[in-house]
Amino acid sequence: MSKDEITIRDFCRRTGQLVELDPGHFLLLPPPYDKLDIQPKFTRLSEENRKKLESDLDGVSALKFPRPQNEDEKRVLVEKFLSGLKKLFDRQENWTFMQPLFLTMEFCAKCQTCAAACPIYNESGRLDIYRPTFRSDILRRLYKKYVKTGGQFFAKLSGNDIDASWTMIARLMELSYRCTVCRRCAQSCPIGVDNGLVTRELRKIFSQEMGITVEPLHAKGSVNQLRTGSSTGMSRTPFLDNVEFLEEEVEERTGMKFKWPMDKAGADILLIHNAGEFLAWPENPEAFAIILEAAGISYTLSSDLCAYDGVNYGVWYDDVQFAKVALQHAEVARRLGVKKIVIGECGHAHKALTVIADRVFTGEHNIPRESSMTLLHEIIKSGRLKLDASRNDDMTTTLHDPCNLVRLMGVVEPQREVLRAVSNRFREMEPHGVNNYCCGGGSGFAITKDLNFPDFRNQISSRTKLRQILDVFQDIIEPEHKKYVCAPCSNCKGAMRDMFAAYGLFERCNILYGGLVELVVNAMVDIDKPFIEWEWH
């Protein structure tokens, strides 16, 4: 099937699967992997996940919806997305985001400017399904029609009615799930128009109204953090025999010797780290340890429901999965009377605890939030640390921007102003800052691994950021050079750690990647060994 022939109307109306995915269409590749044959094989679902799921738009499945058997099944379906649409469009039932996504639906030029700035659309092949307006069109034909007044007539007037068919909203809901929410599309966008919000807000209807969501964001995310403390599934014990043995590496591999401070009333920062660093990348809250305690910072951990994991995945699909997780964060910086909540080195940590919370906090609730970019810029620039950049000498890095923490907030010199502080070899991507590509794996992409969605991920939306990465070291690409990608976000690097592994970057080319405190560590001068371990893992 031919890639330039699929409209809106074939979209709502053709039966079967709509795209086919072909990597012999996706945009090439730097060298070494500008042949086909290196790069990973992109795995087709089964003939019975074909039958089974709902995987008509594009052969991909990110939901594992099964399939109505029935008519009465679909029509239930359909008047419940119809329903969420209604509300999505109501002041009272959505507090959120109403004035930006009513201004997204009534003013749009259809210049495509935003379809050039997005990097699934471009890697793709430019596969029209993927263009940031044309789930917008739908959602905008739908809420013309279905929600403003006397908007079926004047739906066939215009020529542009569809209807809500179950078809077209089993596609749809899995369209929402082909888009990163990382709001290039947004940035770049004239008047202001949001496309990235409506994946979100398509996303708020499947879940809030449908019960429709992906399992690790949804039962294994935010209801198994509310439950346990942790959308890891780390309860309070495991977590407190976790720090209690980084606390002993950090003495073995550094010779310093302390307690990391926990639920300690009246300190001046509560600290949250990303649950996942504590069991797949250690070293980094090991590495805030050691920089919080050489600088002699008054912090605290907290062992409390939820604070040691600063994941708040409603921030991409629920409000109320949000609220909830928000407001545990706040209540707990609450009890234990700190000035501001820091957080540590996760993007979405960063989007959901200060934008967004912005609209859930009052009161005693809303305590003063920080990111823990500009916390580490005022350490260094403080001179608290005794540092020496050349003990990072033998390896070239390069910055990758969490689009969360820099397009969304603006931070984009500190942690690039620590960086040169350490390293004498840091070189930039193109492009870099606000105009980042994102890692690939935002908006839940990087923890969805089920079926073939981490084909879709590694060779489609994690593409660009791969291409940024050989790029920047093309020069130094043959694996006698070491190279090192710093990524301060927790999502970020999930999204790296599989696309690594699925190209074999680390074995070909001899890249790694890690956050910013263990550079920073690494060039502490009152410690002896290395503390970046240059192997995969």
Given for the second form:
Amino acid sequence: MSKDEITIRDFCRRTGQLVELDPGHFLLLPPPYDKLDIQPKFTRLSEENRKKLESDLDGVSALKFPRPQNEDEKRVLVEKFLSGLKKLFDRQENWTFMQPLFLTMEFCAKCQTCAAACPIYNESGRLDIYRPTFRSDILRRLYKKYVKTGGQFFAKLSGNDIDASWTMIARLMELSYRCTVCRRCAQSCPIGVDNGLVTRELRKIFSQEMGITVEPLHAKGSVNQLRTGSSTGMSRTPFLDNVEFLEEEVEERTGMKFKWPMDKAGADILLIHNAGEFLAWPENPEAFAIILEAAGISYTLSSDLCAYDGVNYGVWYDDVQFAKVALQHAEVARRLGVKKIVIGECGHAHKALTVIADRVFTGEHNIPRESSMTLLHEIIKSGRLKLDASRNDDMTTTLHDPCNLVRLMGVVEPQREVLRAVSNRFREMEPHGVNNYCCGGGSGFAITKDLNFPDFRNQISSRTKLRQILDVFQDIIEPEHKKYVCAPCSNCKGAMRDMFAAYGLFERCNILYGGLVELVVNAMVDIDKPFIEWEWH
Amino acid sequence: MNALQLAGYVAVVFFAVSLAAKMIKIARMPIHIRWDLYPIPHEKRKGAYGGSYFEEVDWWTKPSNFSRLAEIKAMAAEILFVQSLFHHNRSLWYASFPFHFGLYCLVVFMALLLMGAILGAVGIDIASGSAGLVGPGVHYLTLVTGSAGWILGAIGAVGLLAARTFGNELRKASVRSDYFNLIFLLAIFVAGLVAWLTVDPGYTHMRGFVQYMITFQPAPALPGSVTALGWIVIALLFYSPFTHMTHMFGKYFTYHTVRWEDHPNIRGSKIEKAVTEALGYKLSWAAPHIKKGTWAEAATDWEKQGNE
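Please give the other form, namely the form predicted together with its partner chain, since only the form predicted on its own has been shown so far.
Full complex below, order starting with the chain above.
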């Protein structure tokens, strides 16, 4: 065994930082990033933070969790972890995921087929700690030893024995934030075991039992959303001001003057965007408003708590927070009396409201939910918009498939049909559709920006997406060609924004990212000026 | 009755009961949150590229696209040919496919032994030269499935052991029990092969033993290699329910109740009833943001959340 190899035994017992991340070991990128000197540097945690924060996994800190000061603190943390572990396998405490988790614990054959499917493992240079089964094996061993009857005895007999020490749990805590839960691993598993789910369930122990969470997901995320109305912190009045400003901006850019429908009871559709769009990519909700206005769709936005922000970060770490936010969304739709909720360009909001919340909503809250991709497709098919795809001929386009929308929900073709209708120069990444690769920002990574976590995201978890983008445009990679990555998901755009900036993708290769609706409006013949402004924001 | 026969009864009952208990335990677990994973083959027309009913506007008003046939075809390809391994891990498939196909052959072989034993008990001779089609048919099918099973299984088990021993990722992920399980199964394949080649070329001893078992008659002593095979199989029946070796049964659930489970929750449906029941379950997660009580109470604890 090479000295670089890390076993589960090392993970549990070895002291100090297990792995040092070195860009020299990461997989080589295609041109023009095939030389290390033009790649971003990997920031090390300061000595002070290393001493202060738990970072003994790989020198990265997502959770910023302070090291316990003494053995008593460690003991309490271990006890809490074991208490949470037991709750994961209790039918009342974890009815939400007990069956899938139990199946994953019981039936993995450790064939490692999932390893080849995992972009983080592969891009890191195949670091053992990132292998999809690595964290699952640890959880499995803990489950067998501490949850199953006779576990202590059988653990020793089978060679699976590990002790629940704080050293191990602290590393496992960080390790649960080194997987984007894209579930490519599960898709490739011959047995149907789901290592992505293991990541999520581990996060649940830390959040639901120990109160340990990633700040942007919880305190600044779902808690903020339930308190102010949006994870961005934007409460009702600033939201309404924002919309008013965007109405004026639409008039300036397109000459179209109209009020955006707001809190309109009895509308057919409640449209929920990711609130981040209003602040970071306002052209996206603007484009939606233009399309829906031009198509004569009966819809409304809402300024009620949570209903102008489709995000639901609980989907990545906490069932209770998930349910609270999802029910708020449904409650607003119920009060407005809409026929359906349509979700804007946000992948996880799609999965949260349509798929996962389907086992939370009952009675009057069980209002039909639908993707904006299908609505857009229907509008395009109906011919209600006058479109000229040649208006997008100055750029070559490709489509990023958000995992939550595609692999985890099965919405594959509508967005392609729309894109084909508005872009003559559309080309697919490989692989695409349900076999896509994550943007690297999944499961909350895109909004986790503290300390050196963005380096992990930009250089490891987003690396395969960067590789795909470079590959698909390789023959026109020079900056004289305009290239557009269509990413119909706010979270994916967030990850791309940071990754593009870290690698200077716009300056060096003239590649821009954006949503789908912007391309549609750009192709509308009734609008004189190009809607897409070709500049880096 | 000899010890082998007695242990055989106990082992068969133990295996059946413990496997059934495990499967019933899984089946009785509460409804879980939807956790679909595409492609889902039963989506008519859309399954091939991974699409779902969510691609349709007002999907809840459209007729179901569920195709049982498409699902069965996908299941058959997966079960018989381990298709996902073929696509995602070809080098391991070269060992895994013969291993699993060998096991399937042996399952059919055992069913044929049982059938032959029942026919033998009612006076139908199972042999190449016996009258009619049934006797020779069962004889030759038993011969083919048994022999193919031992050979393919042994090849596969050796291949999997080699992969686990010399393959970098597999070796690192393996523990004692993984090797032990493979060696255990290899022992069965080899013992079966030896018994067939040395003392039981037409499987008359094995069929005869099964006949004594099902008629509850004391079985005479068997040749050494057949006896050895019998003991190893009995040991496996006691051991396997506690291991991941029962994944062929678990796979039903991982596919049908998790990744392919896309039934929508329609108002007034059984699903809605089950969700309502689950929302009434108690929770005691200790983090401060979680209100103790029922799931429904915790999920609507907006006021408290808003005041934090």
